[in-house]
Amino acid sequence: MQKRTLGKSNLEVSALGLGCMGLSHGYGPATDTQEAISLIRAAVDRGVTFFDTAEVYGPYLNEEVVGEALAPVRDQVVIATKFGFTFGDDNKQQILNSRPEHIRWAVEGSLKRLRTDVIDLLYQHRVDPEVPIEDVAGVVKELIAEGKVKHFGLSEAGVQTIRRAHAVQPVTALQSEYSLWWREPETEVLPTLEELGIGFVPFSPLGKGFLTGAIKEGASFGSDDFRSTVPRFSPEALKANQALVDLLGAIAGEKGVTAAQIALAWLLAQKPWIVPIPGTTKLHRLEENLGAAAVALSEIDLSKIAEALDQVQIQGDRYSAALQSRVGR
């Protein structure tokens, strides 16, 4: 697996990480602790360097399930984990908590859980309105300078708040979405990070799964399924959007792979900054993951995408209402 550096830190990892929230939240029930630690350390096996987990994943349970999946190869990867949430009494309602001493309490929880000494990227997970950005990077700060946390990024946040956290704190990367079917960090994020040194780690980089064609007209999903929420995901949006999953069908038909690996080909081509982290419960979609890895795109590839994308018309909000008023901001 090749390496890559986020952004102007020190901070190298393989080429493709590995999104485990799924493991354990958001899809459905949660896949069983031994199943999903064998998939952590064949990820491991196979060249993964990079893990992205939230407390927020069950809540804590991602979190322990990576702990103890990495703990015999701790100094050999880079544990990503998340904090800026308080949860209801039910465990689910999730509030959003950036104030300095919640940072400090999630942090030392984050430490348990996955059994370091260290967490290696600690991302504010969303930004919280009630908590100047400063004061977020403030504390990260300390926590660096404590040995705690080595790198500290955000997830999800506009061009101004990372301006702002970057001058208290170097933020090493933001994560956000982004894919073939949602391109709109490219209209000012990507600019802002190339400026400013920031690494990108795009999530859902196969668009919650859709772009790897499994997920047909008239799809439906469980009530615990994250999805099930989304309007893109909705069976007029799914009829619609399906033009493009033929789309990519069709280019990786021709160059003999398959339609995830030309979407995850395809981010690696934008900037060699960029670090997809796409997730999955299953073996024999993590090594067909991983080989896009090996996949070249050529200049003229990349231009016969970009027209063909041209002529796609994607329909549907990525979030509801209520989510989509926490990103961006």
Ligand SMILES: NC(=O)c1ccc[n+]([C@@H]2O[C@H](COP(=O)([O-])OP(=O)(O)OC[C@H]3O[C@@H](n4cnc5c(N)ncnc54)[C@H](OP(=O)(O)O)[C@@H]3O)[C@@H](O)[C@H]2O)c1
The other form holds:
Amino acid sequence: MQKRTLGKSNLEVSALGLGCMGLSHGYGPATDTQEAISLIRAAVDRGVTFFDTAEVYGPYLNEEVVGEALAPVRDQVVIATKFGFTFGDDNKQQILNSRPEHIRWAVEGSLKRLRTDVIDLLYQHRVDPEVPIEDVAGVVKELIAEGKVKHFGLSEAGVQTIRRAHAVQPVTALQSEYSLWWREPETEVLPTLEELGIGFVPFSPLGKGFLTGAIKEGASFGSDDFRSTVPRFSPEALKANQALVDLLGAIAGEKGVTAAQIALAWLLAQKPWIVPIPGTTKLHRLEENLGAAAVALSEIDLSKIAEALDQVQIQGDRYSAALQSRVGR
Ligand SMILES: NC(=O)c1ccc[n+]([C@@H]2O[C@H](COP(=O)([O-])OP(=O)(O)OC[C@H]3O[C@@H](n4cnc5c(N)ncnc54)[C@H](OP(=O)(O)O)[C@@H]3O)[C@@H](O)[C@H]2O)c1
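Having seen the form predicted alone, could you now give me the structure of the form predicted together with the named molecule?
All chains and molecules follow, beginning with the one already shown.
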């Protein structure tokens, strides 16, 4: 697989990474640990060198699985994880917490679970309005000086926060949602990243599965599936948004590729410093998704996709009101 460099940093990763969250968190029951480990190792065998996890995925379980899976190849891969929450007594709540002492505590736990002595890329998962971003960047700078972390990242941060953080400790990557059905980063975020030389890691690049065409009108989600809370996955929204998937499916059919591959190839075509991290629990889908790195979209393909996007007004918010208040700050 081709490599990409995240912004002006020297962090080189495979053009597509693997989002590991869904193996333990967010989309229903966790995958059996041995199966999850096999899937992650299958990604390594197929050239993936960039793996995404977070303390909150589980919490804790996903980092443990990723750590066990990657231990034998630790020096050949880049592991990204995230801090930013405390979980309450039942480990179920997600309370924002980026206080410097908590970041240090979280990093010690992540290092142990990931079976490593250094985190390649450490993101703040969500901006904590109670803690100035300069303090967050300052403690990450110290952790880098101590050799516990190599690179600093932010997730779903607004442009002013990105600038303030970057002034204290250069930011290597921003990880925020970006896909064919969530293009808001194009307005302010991508130009800011380009100006500052920061890489971009789009999460949910397949629209949490929707853009692949696998989630049809009438689909329903269990209470342990995050999509049951997302307005964009309500029955009415799924029905209205199906038109986009149909148009993308037609473009994919003409090129002899799949809709998932179009969704990922489109992201790769936007900027050379964009590295999407699709997630899956299934080997055949992993292979399909990785195939997108070899799909070249011509100017004609890109204008057909642009036309399709112009034809469909996407319905439904990407987050519930409570979670919406945590993004873009
Ligand atoms: N920073 C943040 O706040 C944040 C938020 C969300 C996610 N993330 C990261 O981003 C990664 C990816 O995002 P995501 O998992 O939310 O969404 P995604 O990658 O857009 O989609 C994942 C979903 O699509 C399905 N899928 C994957 N490949 C498919 C294919 N080829 N055909 C049909 N269905 C397919 C998967 O189901 P199967 O497992 O059944 O294949 C899963 O339900 C996560 O793993 C996580 O590491 C970060």
